[in-house]
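Here we start with a single chain on its own, the form predicted on its own, put down as structure tokens.
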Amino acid sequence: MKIAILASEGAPYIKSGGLGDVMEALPAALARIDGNEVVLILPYYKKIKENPAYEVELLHKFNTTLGWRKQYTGVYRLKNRKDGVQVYFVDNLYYFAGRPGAIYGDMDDGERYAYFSRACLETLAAVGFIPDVIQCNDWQTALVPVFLNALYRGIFPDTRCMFTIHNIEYQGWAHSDFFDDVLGLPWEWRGRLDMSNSVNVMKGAIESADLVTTVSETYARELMYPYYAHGLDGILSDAAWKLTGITNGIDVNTFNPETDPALPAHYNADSFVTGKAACKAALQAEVGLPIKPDVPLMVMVTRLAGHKGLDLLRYIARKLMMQEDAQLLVLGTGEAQFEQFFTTLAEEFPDRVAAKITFNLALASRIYAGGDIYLMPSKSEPCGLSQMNAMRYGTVPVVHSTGGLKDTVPPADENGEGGLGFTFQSYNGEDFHAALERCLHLYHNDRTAFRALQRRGMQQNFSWDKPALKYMELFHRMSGK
């Protein structure tokens, strides 16, 4: 099957979050399936273009129409990827290669990714890759199924399109003039994109794609409710017949405690007791906490944002530090209120709390390995990867039972049996505290049962192989092949 995957970011080339991780692992997993040809198309950002590690060749140069504009498009082929995925970069100095800094956040992001969406279809045509299925991701490529059906059916008569929602909070809103000025679509397509007298490109994708997926089964069900859907619950309810969820995997080769080069000691599910002890001691020393092997180390690697449940941790943190014999380590950057809170908390409890307000992938690996308990009380979580990373390294998760957290962390009882971690149902500080206390009680009072829980987490298969097969089932259903 010929599969084209379109996204605004993808590791190792460039990433800002979970989407980048998915776009590294999913194409590779699909390419490992016999009979598949997989193409990945990404913008040619300045950071990628200036990286000498990526060997490329220029294949095509042409103009892409965007409303009244004729924008240059260069198509570069990556020559040194070895896993069977063919990567193409869409080059445009004005929209991508000439802009330093973050991937997103420019005032014309809507125009930038409208251009990219149309340029992706032009690129596929130029390289002669007529896919059976296009899989596009989040609002940045949400216009692909719209352009495909409105303008490109002559080139792609049988191509089917899947739209995947990684985070519905970001939908691609634009002024109503955007439809004519930027998109230049036939007027009959206006209704698919119109919402509240504005343009909503994610709405357009939901209504235009052949199938809509999300990144976990529970998140797909949650999107039927206003609390989670950020205004699109009615649109998704109408499209429920073509909406489904596939829970993400993780890159088990990168996140592997047996081989991770960032770790001071390596281990597996049979040797984790001594291996994690060495990693914990080294981590405590690295972040300035007392080296105490029998004091539970609670950890978080996260964006410091409200929806990550940090308000709940802030509510219970001081009580937790005064009542429990435990340490807390937080790694991440984000909202100033949370950066300041954790910095202040570390100053108040220097022997119990460490706050690393930075982005450091190697330290993140050492935290997954050296921690005992992983905190993830997210208000909402489409899928989440950190809880799976933590379990892969033998760190027991305590999570809010929502989205992908519910799908990947079945609840254990107070004896540590029957699940993979400790969960709470209602989003409030007291319930989070109670779940955490159950975990701490097991750690202090039945280390054998706690280790059995750690081992079960390490034995889970969180690879992309199973999700890739589920994607293939949907691709076959869409294409009839």
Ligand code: GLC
Contents of the next structure:
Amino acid sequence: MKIAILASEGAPYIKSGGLGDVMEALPAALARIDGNEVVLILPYYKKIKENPAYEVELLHKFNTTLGWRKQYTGVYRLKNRKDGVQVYFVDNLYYFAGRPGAIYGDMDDGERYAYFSRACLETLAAVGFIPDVIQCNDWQTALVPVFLNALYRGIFPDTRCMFTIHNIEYQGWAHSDFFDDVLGLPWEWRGRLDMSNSVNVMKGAIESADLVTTVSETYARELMYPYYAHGLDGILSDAAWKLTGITNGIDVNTFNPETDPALPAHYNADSFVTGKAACKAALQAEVGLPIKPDVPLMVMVTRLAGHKGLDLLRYIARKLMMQEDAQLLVLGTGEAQFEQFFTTLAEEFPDRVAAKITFNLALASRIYAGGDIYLMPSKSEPCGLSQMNAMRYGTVPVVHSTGGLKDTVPPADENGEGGLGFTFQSYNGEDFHAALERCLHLYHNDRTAFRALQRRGMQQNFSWDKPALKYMELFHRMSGK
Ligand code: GLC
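Form predicted on its own done; form predicted in complex with the named molecule now:
Next comes the full complex, this chain leading.
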């Protein structure tokens, strides 16, 4: 099957969050399946273009139409990827390579990704790859099924399109003028994209794609409810017949405590007691916490965004730090209110709390390895990958039972039996605190049971092989091939 995967980020080239991880591992997993040809298209951001590690050749130059605009498109082929995925970068200085900033966050992001979505279809045509299915991701490529159906059926008569929601909070809202000015679509498409007299590109994708997926089974069900859907519950309920949840995997080669080059010591499910102890001591030293092997180290690697449940942690943090002999380490950047909170907390409890307000993938690995307990009290979580990374590195998760957290962390009882971590059902600080206390209690009072729980987490198969087969099932269903 010919599969084109389109996204605004993909590791190792460029990544801001979980989408980037998925765009590294899913294409590779699909390419491992016999008979598949997989193409991945990403914007040619400055950071990628300037990285000498990526050998490229310029294949095509043309203009992409966007409303009244004709914008340059250069198609670069990556020459040195080894796993069978063919990567193309869409080059445009004005929208991508000439922008100094990070990936997202410019005033004209709507126009940038509308351009990218259309340029992807032009790229596929230019390189002569007529896919059986296109899989596109989140609002940045949400216009692909719209453009495909409205303007490109001549070139791609039988191509089917899957739209995958990784995060429904960001939907691609724009002023209603965006429809004519930037998209330049035939007027009969206005209704598809219109929401509250504005343009909502994610709504357009949900209504235009052949199938819609999201990144866990529970989140697919949750999306029917206003609490989770950020205004799209009605649209998704109408589209329920074509909505499926496929729980993400993780890249088990990258995230492997036996080989991870970022770690000071390596270990597996048999040797983790000594291996993790070495990683913990090194981590405590690295972040400036006292080296105490028997004090539980609670860790978090996260974007500091509200929906990650940081308000719950903020609510219980001081009480927890005063009552418990425990350490807390947080790594991440994001909203100023949380950056400040953790910085202040670390100043208040210098022997117990460390806050690393930065984005550092190697340190993230060392935290998965050196921690004892991984906190993830997200208010909502489409899938979540770091709880799986944590378990693979033998760190016990304490999570809010929502979305992908519910699907990947079955609850253990107070003896640590029957599950993989500690969970709470309703989103409030007391319940989070209680779940955390159950975990700490087990750590202090029954280390053998705690270790059994760590080992079970490490033995889970979180690889992409199974989810990739589920994607294939849907691709077959869509394309009839
Ligand atoms: C988004 C979601 C996260 C998910 C990731 C990859 O970042 O917030 O839950 O794991 O996408 O699908």
